[in-house]
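One chain is shown next in structure tokens, namely the form predicted alone.
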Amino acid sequence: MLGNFSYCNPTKLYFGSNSLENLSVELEKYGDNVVLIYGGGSIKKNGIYDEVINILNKSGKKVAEIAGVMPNPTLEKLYEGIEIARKAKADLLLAVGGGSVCDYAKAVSVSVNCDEDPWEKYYLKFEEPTCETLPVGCVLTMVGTGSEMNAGSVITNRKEKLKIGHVFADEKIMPRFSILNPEYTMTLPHYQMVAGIYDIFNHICEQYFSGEDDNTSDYIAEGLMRSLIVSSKIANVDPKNYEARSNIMWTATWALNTLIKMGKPGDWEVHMLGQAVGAVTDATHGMTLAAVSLPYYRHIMPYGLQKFKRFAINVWGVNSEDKTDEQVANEGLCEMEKWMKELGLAMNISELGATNENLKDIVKATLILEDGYKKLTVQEVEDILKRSM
């Protein structure tokens, strides 16, 4: 295992069907003013909103709300939330929802006490906060992003057609606590469930497909992927299966809570491609990743052949006897493709709203990173996106 690193993750997790009972304990640690952040209103229909409000009221908190956070939180929505949190003199930001709501809360957290424009400072210059940040807590209702236990935040600038994520370096930006009840995820439509499952899988892949040393992180990653494949197949036919949904929820957290990135350079180019598609089409994040993954991995496979061979054998159970390395690696990606189709994932970007007319915008919006097995050229980005159509 190469490299030097430090590891710290301060987020306290409460997991299980009774986990919301711990919210009142956490609320005691913060001041009176809580800003409740949530999405389009599904938590009001399924009763989660009432549960949370009841606990907030019993804890004597003054509650302001930021409602209507969209799946791809926009810069305009961020500006709105900053003003609400300032007016409320927030002591705690409580995100109730999926990864987008948690991401959004972190963006508000680093911006409330900052005089600089958050888009310029955090998403173009990738600077760290120089002002006091607000604590964030999460009650998770959808799994996929791992935002409940990391310092990442993704914001979309619709005017510029850019969707950019910033993983902040300071662990204080991670949620102070997160409440994970697998039953809350069972209210999601099938489309959102499988999109989240693929988001989890791809988070693991982005860290796994990098480096050439014998790294403990890769062994952990392989176990997480195998667990996710098994549980996803069960949940796909039985969405109310608690064991499967709880395993998926737990895997999502460990896929992106910084553990398996230790000692790894990481290759996040699939996310750059997918986020560019999302910025132009406003498509669901996990589906954009699914639509571009196989064309990208088939393109870079020759440059990381031994890892793709290992992936085929250790994750998908491919028999390598009497086969070339290329045959084994290709078979692994074919098994991955079968699984993706079984779940009902989007397999091309055209079904997500991408067209030949907006392809240039997607290419332009794709950030090119350097830590993968092959740094792409702009022409390669365009070629991969064309093969994703």
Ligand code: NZQ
The other form holds:
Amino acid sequence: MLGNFSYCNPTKLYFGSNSLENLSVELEKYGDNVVLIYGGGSIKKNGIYDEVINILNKSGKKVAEIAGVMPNPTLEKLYEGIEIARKAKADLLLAVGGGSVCDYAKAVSVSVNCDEDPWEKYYLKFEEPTCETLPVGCVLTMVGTGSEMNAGSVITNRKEKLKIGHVFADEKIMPRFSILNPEYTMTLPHYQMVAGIYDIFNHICEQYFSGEDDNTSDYIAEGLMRSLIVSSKIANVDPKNYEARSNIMWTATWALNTLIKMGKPGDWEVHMLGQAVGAVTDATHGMTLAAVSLPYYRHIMPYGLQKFKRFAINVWGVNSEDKTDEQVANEGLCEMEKWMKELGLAMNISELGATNENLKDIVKATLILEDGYKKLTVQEVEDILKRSM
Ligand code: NZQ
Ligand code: ZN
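Previous: the form predicted alone; requested now: the form predicted in complex with this ligand:
Below is the entire complex, every chain and molecule, led by the chain shown above.
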């Protein structure tokens, strides 16, 4: 543990099948005007909308709505939401949905009282808010991003073909509270469930494949990955299994709530490649990560060989006896590949809409980061994407 850090995570979590009961207690802490934010309608079909509206009404809140927040929320939609929140004089933004809805609520929160253009300020210049922000609360219905307990917010600019995430430094951008009921995730289509599972796994990988010191964070990461592998195999064949779904939900939160990044650098290049694929194709986030991961990890493995060997042994149970470090590390990635195929993840970007024609745009949209085992060149980005086709 060689890094210096401060750690604070103020999000209050309510977990379990009765967790929505706590919404009314939280609502008491805020003014009368609540803006309810949700996606394309899943919460109306599965009844979560009615449950939330009942509680809001009983609490005497005036409710305005931002509906139709799409997966990979766009800048245009953000501009629309800012106007609604301004008009409603919002005291609280209540996000009911997955990472897209929760990320979007944070983007509205930092923009409502801001005179500058949010895209320019937060997503191109990565500035921190200089205005009053609004509190965000979250009722989570899709598991994967960790947005329920972090300060990340990803917005897609369709015109510019860019999808950019800003992880705000100020912890007050994290949701003030999040309600996590594993049962709410059971209506997710299989495709979304496994995409979320891979998103979780990759968040852990992004923070694990970096650094060379002995670091407590890496041991926590290995435990989270082992739990996720066990529960994902169960949920894959028995999606209504509460124990597995609740473990997955809890792992997702701890995978990206800042805990396991403490004291070490992070890689995040798989997310940069995946986000570029998403910017051009609008594909599901977790699937974009799955489709580029193995070509990327196989490429950087020689530069972080000892960590890949450790990953193989401690996460995948590879027996290292009489094998070279390369053989052990390779076997780990082969085990990971088998697991990914078992879940039915996207294994190449062409099935997500990438073509030889739009590959150039994807290369151009890929940000190159510095903290992983190998800083990629633009040529390497292109090669990895070609190998992902
Ligand atoms: O829009 P509705 O109708 O609600 O349908 C959604 C959406 O189509 C559906 N869904 C959600 N809960 C459901 C459900 N369907 C049935 N039953 C339920 N209970 O699932 C679809 C996907 O939802 P979405 O919110 O887009 O998924 P996810 O949670 O994966 O969020 C993806 C967004 O989060 C960003 C991604 O880039 C992407 O924009 N990320 C945010 C991060 C963060 N804040 O730290 C980090 C991540 O790496 C990620 O980049
Ligand atoms: Zn992710």
